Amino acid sequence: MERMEKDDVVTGAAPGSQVSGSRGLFLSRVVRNEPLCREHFRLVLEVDDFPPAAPGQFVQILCAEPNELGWTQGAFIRRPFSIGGLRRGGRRCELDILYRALGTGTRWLSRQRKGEPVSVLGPLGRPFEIHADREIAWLVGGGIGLPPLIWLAQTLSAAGRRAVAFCGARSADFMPLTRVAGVEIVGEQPVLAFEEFASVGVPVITATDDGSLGAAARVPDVFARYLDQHAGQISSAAIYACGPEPMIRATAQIGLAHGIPTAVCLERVMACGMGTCQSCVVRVHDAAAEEGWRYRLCCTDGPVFDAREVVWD
């Protein structure tokens, strides 16, 4: 693998995580690209120098084959993806990558196999903040939402964290985790053991739209349940969110509700990832606007962004 180019511009990190600010153009190589579900897949990618990074950040991956720059002569954008994990050995790196083959993009993606080479421009944008009062974190996420609570999960936990997550997706068949043997009752939620979260002591409480993985129902909807039967917890702990907006909505008005700090990670498109394109504005508050509110870029201010600035109406 050869590294491409580096660019020390500081990208925002939010306060207290262990993030440097670089970010850089790398040939990464396939180490593996497995399928998980129905249209989703696993994609290790190894790097060389890879700078820090932190849940909730991002990369934009070319879904083209380069060339000797990193770069394709076709007429293709990078698209998004979390960092789902990051393992460090010396000056390598594994990233892992979780994500769902729709378009022409992402199936040329699900066709590399080992050895392979991918660029990869990042790590992007800014992670989450791991909050010192609170001891529980409530991990809340939908679809292809999961990787950066399962990475966030393995954080909290080497950081002796206690934490729940409550895991979504239209049927069993779109489940994007790897299920291992486990059902245990707590409360009245069937908790559910994925390699994912279980390999760092995470149970999973889990939904489906059609009942037939967990409880039919949407997952803000059995994340209140859980949090009315563990009310006097809600002191302690602290929200994370990530998934289709409709879902993140809801899990923070949830928190919202009950003074929980929620942080929620968005999805947008992309196009450069950098603040270039201005093509992946946010709503937040803001008093001294006329209107109340103005426009911040997903890949630069957020992705991870406080409940209480988006404007969710």
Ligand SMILES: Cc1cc2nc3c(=O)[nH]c(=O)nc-3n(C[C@H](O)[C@H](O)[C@H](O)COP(=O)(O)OP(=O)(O)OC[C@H]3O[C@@H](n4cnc5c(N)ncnc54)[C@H](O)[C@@H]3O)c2cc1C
Second form
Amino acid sequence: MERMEKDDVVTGAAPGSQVSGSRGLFLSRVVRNEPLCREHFRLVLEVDDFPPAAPGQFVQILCAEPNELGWTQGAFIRRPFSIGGLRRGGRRCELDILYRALGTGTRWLSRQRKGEPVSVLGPLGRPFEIHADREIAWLVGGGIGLPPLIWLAQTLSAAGRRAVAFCGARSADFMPLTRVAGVEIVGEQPVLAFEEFASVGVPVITATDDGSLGAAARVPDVFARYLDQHAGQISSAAIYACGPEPMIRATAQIGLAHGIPTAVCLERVMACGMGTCQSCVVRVHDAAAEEGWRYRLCCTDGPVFDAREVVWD
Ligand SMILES: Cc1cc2nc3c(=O)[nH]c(=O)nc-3n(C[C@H](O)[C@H](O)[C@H](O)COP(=O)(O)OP(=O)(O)OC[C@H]3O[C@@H](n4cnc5c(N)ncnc54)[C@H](O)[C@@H]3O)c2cc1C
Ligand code: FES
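Can you switch from the form predicted alone and show the form predicted together with the ligand instead?
After this comes the whole thing, all chains and molecules, with the earlier chain placed first.
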């Protein structure tokens, strides 16, 4: 295969900019589909003519046998997955998907082998906005929230920006990252090396619930400790968070308390992924509304939101 280049469109979206909205239905082919750890897999799909995309955006994958047009018989609903990386070579594009095999659709996905067709709809949703005036990015993620942050780390690094990642999981065998040798200490915290971040020079501070990898703590607590030790960087930093909702909420509260621009990538159950079914609502503040809030759609207004917008109950 010809050399694949990182997409130069993926420098993220500038604040306030509009995403092109260009999307399509693609019949991709499996390049690789391999276990990463207990329950998590890394899937690489090859797609022709995939539109420009940026970290934070997602695709809807048909987790069932597609016909030659990319549809299937019956009413199987597509499943949303963040794009965890994207490389281009001529017309061809490779998409990285990191997924946890937990239900009917993802277990079907885990059985797909090299060369098999997979129907992909995308790219969908709004990506992370990169804050041009904030030279440091703190990426805070947990479990299956890590894929968009991996791509964001690659993108920021390609743009010459500094980033530090804070990655959490239940235990070492649920961490969907590839461990490579090397430990260094930043402040009082051990920094472990993972290929996905180390390859672009981004240090990773790790936390697991049971202490089997990195600190025995929740990732927002580890992040808060780091912030105390690096308070001088607060005015030059922005936070990008993705993962389980309690983790995102705690991270958003830290960001908001310190006045740090904080973007959160949220998950909702999504049927259409394109603003039609209304299944994916997120409550946002709205002073003009009678109750002080209104609904927005995670699939088209998000999945990335400014933490200040979201109603955190
Ligand atoms: C924007 C977005 C990005 C996502 N990115 C990733 C990712 O990169 N990797 C990853 O592993 N997972 C990701 N998810 C979650 C992923 O979509 C669900 O794990 C997947 O749909 C489960 O499908 P299933 O058929 O295996 O499970 P099911 O058998 O349908 O259900 C198992 C569990 O998954 C939840 N679930 C089912 N359908 C959805 C749905 N459409 N959206 C959200 N949750 C659902 C159910 O509530 C249930 O708890 C993302 C979700 C969203 C909304
Ligand atoms: S998933 Fe259908 S409107 Fe959002």
